[in-house]
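The chain below stands alone and is given as structure tokens, in the form predicted on its own.
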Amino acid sequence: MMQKPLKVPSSPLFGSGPCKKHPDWQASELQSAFLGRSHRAPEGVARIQKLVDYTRSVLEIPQNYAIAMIPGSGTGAVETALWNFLGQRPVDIFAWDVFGKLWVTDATEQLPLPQVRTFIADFGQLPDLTQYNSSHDCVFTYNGTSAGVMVPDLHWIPENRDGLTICDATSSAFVIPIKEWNKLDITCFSWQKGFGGEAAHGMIIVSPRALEHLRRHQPAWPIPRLFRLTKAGEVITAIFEAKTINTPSMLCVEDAIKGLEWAYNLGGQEALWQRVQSNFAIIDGWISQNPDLEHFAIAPQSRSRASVCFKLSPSYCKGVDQASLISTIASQLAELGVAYDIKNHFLAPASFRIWCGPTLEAEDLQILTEWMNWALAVHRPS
């Protein structure tokens, strides 16, 4: 039998979200946290804005596009781009993963969308993105960490289109390096993924020409006041100068603002890219090298670089469920204090994920395959 590893990684969390923090990350970093006090105050209002500024320059977004801190974390702020966008042309919406199968539910079913076009691929593979029409609105994921799929560029995305584009950014932010940001006009995400932020807030990154939609377009429908960014027809610019629609966790304004200086400190996207990079190479070459493994992600080009999902191969399994499999392997690491999460998302098929993002460190990672190596040993059906 195989002797069991010596070493275990200097953290055990590998889970896809929310994800591990910033190296070094102690909870005394929030002490200068802005407790007690409202958050219009004028030095609340500084504490987001400096939060706004250092979004700004680590994902190096021109200075005509407009951001926001919205509730609800990721979905809070795709749910917002949806409800107030959305509505005078038709849509197109791809998705591969779960939650992108969440918003083409929104669209078909609970917004009276004049005409929806839905592009839906099995998980593990990419739609066909050459079947976006410029000239509706699309809604689109970046990257799936339900899949392990990610959208391999942006050549897909004309500039010079009619409709809108909508990116739900939650896992890509801080981790896959956006360059073209004229192909993107509303982009949304949270914190928890790319640094480790704490949720229940959520980031609206709107271009000059999705503004103007603002001023010129207003729904068919009502807008919950927590999504809304309109009155009376004018944009409610208050909430794009650090101004929230509602009380945020200035505890949690402060962990991301921690999170955000690590990351600009460390050079910006480009380093932070350069970490998931290196990370992903280790991953991927073990499953690459390992018979008993397979990428879920069929095409090596859209293989996600930071939420890898790769499954048990026929041959390992033998008839044996692999769920139960999976299951079996994820809680003996997790109980052994190796690797916490790194089962399938609970509406994904059987299959483990493991988070390659840029707070995670490369020798870790390179520990954790010596355990799964060792517990694929163990756990190999007779």
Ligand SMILES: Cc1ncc(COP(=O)(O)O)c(C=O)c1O
Second form
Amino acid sequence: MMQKPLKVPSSPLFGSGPCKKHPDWQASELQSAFLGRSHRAPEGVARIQKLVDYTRSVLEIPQNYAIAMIPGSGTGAVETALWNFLGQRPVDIFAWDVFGKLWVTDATEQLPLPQVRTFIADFGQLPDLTQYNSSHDCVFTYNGTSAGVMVPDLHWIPENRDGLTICDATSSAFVIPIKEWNKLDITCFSWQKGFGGEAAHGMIIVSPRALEHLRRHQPAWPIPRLFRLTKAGEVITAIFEAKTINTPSMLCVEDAIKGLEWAYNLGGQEALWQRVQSNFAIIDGWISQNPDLEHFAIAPQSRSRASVCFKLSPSYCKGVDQASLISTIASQLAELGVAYDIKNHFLAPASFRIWCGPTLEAEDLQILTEWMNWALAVHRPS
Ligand SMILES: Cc1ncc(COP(=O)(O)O)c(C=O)c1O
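Take the protein just shown as the form predicted on its own and give its structure as the form predicted together with this ligand.
Everything in the complex follows now, all chains and molecules, and the chain you saw is the first one.
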């Protein structure tokens, strides 16, 4: 019988969202929050502007791109994009994970879009991105969190295009560096993943041509005020000047500022990426060399560096139900306080999912692999 490992990870937080907070985070950091005051007071606006400025510096967002904080976390940001920007042209939607497929539902069942082409791949695969027609608008997810599959690059998006690109970057922002902002027109994410911020609010980053489109295009459908970016044919510029649509949580804003400060002081996107690559190398190497495990992502180049999804091999399961083996192992590691939330999303096929984002420590991931080896041995079907 394999010995139980002696060391436990310094943190059992390996879940893919909300993710572990940045190292050294403490609730006392939030004492500087602007609480019990109006977010529209000059000091409140200044706090939100600080968040916007940090976001721009860390993600290296061009000065002529507009940034707004939106209600409703990542989902609020993506749906703000879909409802405000789509409708003028046909839309190509690429989806391969739980959330990408939810955006397909929005486009095909909720919005009365006349022409939608959907390119949907099974879990573990990318759809054929070369099918993208750049005279159409396009919706895609940078990293499919629950599929463990991400786009390896943005080469398939031409710089000169007629259509707008809407990117759900919820689980790639602050994890996988964005170098080609000229390929992205509307980028959406929340704070809960890359730097382990609170949920509640989302961010939307809008290119100059997408802003211009907002001025010219009136969607043919109603938009709830909560998500509306225009009024009487004019862009509501205040939303992009740190004046939010409705009341935000200034406690969450403060928490996000602290996470962004950490990312900035670390060295920005490149430094975050260094941490991700070290983390990913440990989990990827362990899975690849372990005959009991199989990566979900078939092509190594599109294997997510952020949310690594994998299942048990048929030779390990020996006919025993994969889902129940995964549940047993995940529950035992949680009960032991070694690893929380390593079971994949409930709408994904049965699998494990381990977050390798920049707030995690490589040593903890190494220790986790030892515990996983032990749990795999303990529960191996005979
Ligand atoms: C790819 C992706 N998009 C969007 C979301 C939704 O984010 P939120 O819960 O912040 O709305 C998630 C959540 O896990 C996600 O993984």
